[in-house]
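The chain below stands alone, shown as structure tokens; this is the form predicted alone.
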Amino acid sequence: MKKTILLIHTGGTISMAMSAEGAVMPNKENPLMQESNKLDSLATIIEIEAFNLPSPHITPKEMLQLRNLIVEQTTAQQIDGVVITHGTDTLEETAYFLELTTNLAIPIVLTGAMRSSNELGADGIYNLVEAVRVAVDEEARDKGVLVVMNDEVHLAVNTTKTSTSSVNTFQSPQYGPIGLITKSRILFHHAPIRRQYVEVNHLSKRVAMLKVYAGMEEDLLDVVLACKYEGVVLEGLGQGNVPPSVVKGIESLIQRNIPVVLVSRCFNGIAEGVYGYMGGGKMLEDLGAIFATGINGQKARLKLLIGLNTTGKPLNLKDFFL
């Protein structure tokens, strides 16, 4: 008996076409909506177009809409897996948002394309078929939200876009893919140890993110305060260090109960409080800064946003990030 897959379209390059002038633009009608016949042999497809947006237009508001749509559809009917087509620029952020805000055993798989629908070597339909193949695979259950691109399966928590244009742009630094896709089967070789889930119904509080650089000055943190952000993520140097010039600004935010989360701007490794000098991670930790382990800046921002907007009892943010 074929499984039932909920296929949700959101737009992105996978649904776009290149014009005669060479500009990749959204189509008035998503061409993927005409391709469901290619998937009929794999599953019974329930197809919905949630929106048709370039991925830089996606905000946490749309991410929450997607989460609510998945919950509504899986509550109303028997769904064995979810596949979402999405633009690649913010795909990892939507995937991570859904990872933290859904607690379903069924697979939720995001996919996209690096080449538009009418370009030579277009990869959209191929990635979509592979994503459905993963979503119907029994071993894909209980592994959290997945990203499928270029014959690889990645965990949403680990994967990031690493190239502006290459078809193998999605990689999981340090960890690698959790599965490989061949012509005949899906080969999973490891799985997540644990998952986190947070109940979120609205996103009223705001979180900023700043990349730390040599000679950074305090006034940027003054702007965070002046604009009334409720939290800030800093992509720190090395293991989570900052220039001494911004320490006072960090301390001022923490004293006003505005959480400051540190990640590393490095491609690999884990941020943690090690150095005790002025601006060192250990000093910042002693001031009350929170270290996010194993995630990049954009994911840490979403995690803090979700943590601050949780429904019900407030979270202990330090425990949440650990």
The other form holds:
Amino acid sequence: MKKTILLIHTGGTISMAMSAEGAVMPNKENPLMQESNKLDSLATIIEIEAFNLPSPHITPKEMLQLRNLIVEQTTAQQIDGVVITHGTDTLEETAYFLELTTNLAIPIVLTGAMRSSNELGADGIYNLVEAVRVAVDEEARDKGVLVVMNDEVHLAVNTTKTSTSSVNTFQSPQYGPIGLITKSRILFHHAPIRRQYVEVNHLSKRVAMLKVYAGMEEDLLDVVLACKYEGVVLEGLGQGNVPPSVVKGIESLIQRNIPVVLVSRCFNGIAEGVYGYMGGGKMLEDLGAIFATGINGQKARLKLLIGLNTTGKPLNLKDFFL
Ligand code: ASP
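With the form predicted alone already on screen, would you show the form predicted in complex with aspartic acid?
Now the full complex is given, and it begins with the chain already shown.
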């Protein structure tokens, strides 16, 4: 029997076209709405246009709306999988947000395109067909939120946009894809060994993120306090180190109960407290900084945002980030 797939459009290049002047823009009519007949042989499609936004316009507010829409729809009717079309710039963030805030066994698959609908070699419809093929595959169940592009299946937790323009932009540094898509089948070769779920229904607390660099000056961390952010993620150097100039700022945030989460600027390896010198990760850990294991800065920021806004009992953030 054909499976039922909930197809949700949110915008992005996959829903855009290039104008005569050479600007890639959203259309009034989403070109994807004309294409669902290409999916008919694969599944029964229920199509919803949630937004038509370039993905730099997507915020956690839209991510939460999307999460609520998925929960509502999958509770109200029999849905065997969800496919979401999304701009690639922030696709990994929406995918990770859904990973942490949904706990469904059915596949949730995000896809996008690097070339808009009327460009030569447009990859949108191809990726959409592949995403639906993955979403109807029995083996895609219980694998967490997935990202499908360019014949590969990636975990939302691991994947990141690595190229500004190439169709193979989504890679999972350190881990690789969890599956390959051939013309006839989906070949999964890895599976996640754990998933986290957090209950959240509002996002009132705010989290900032700063990239650390050689010679960073101390006043930048004051901004976190002055602008009343409730948490901050620092994309630190190497294993999670910072210049001595910012240590005082970190200490004063922690003393005010503003969590400071450290990730690494490196896209391979795990950040952890190793160095005991002034600004070294071990010293920061002793001050109370929290290390995020195995996720990049933008995902750690969402994780902290979700962790601080949970409706369940307050989380032990240190354990949550392990
Ligand atoms: N700037 C576009 C967006 O994220 C890029 C894309 O969709 O590929 O909306």
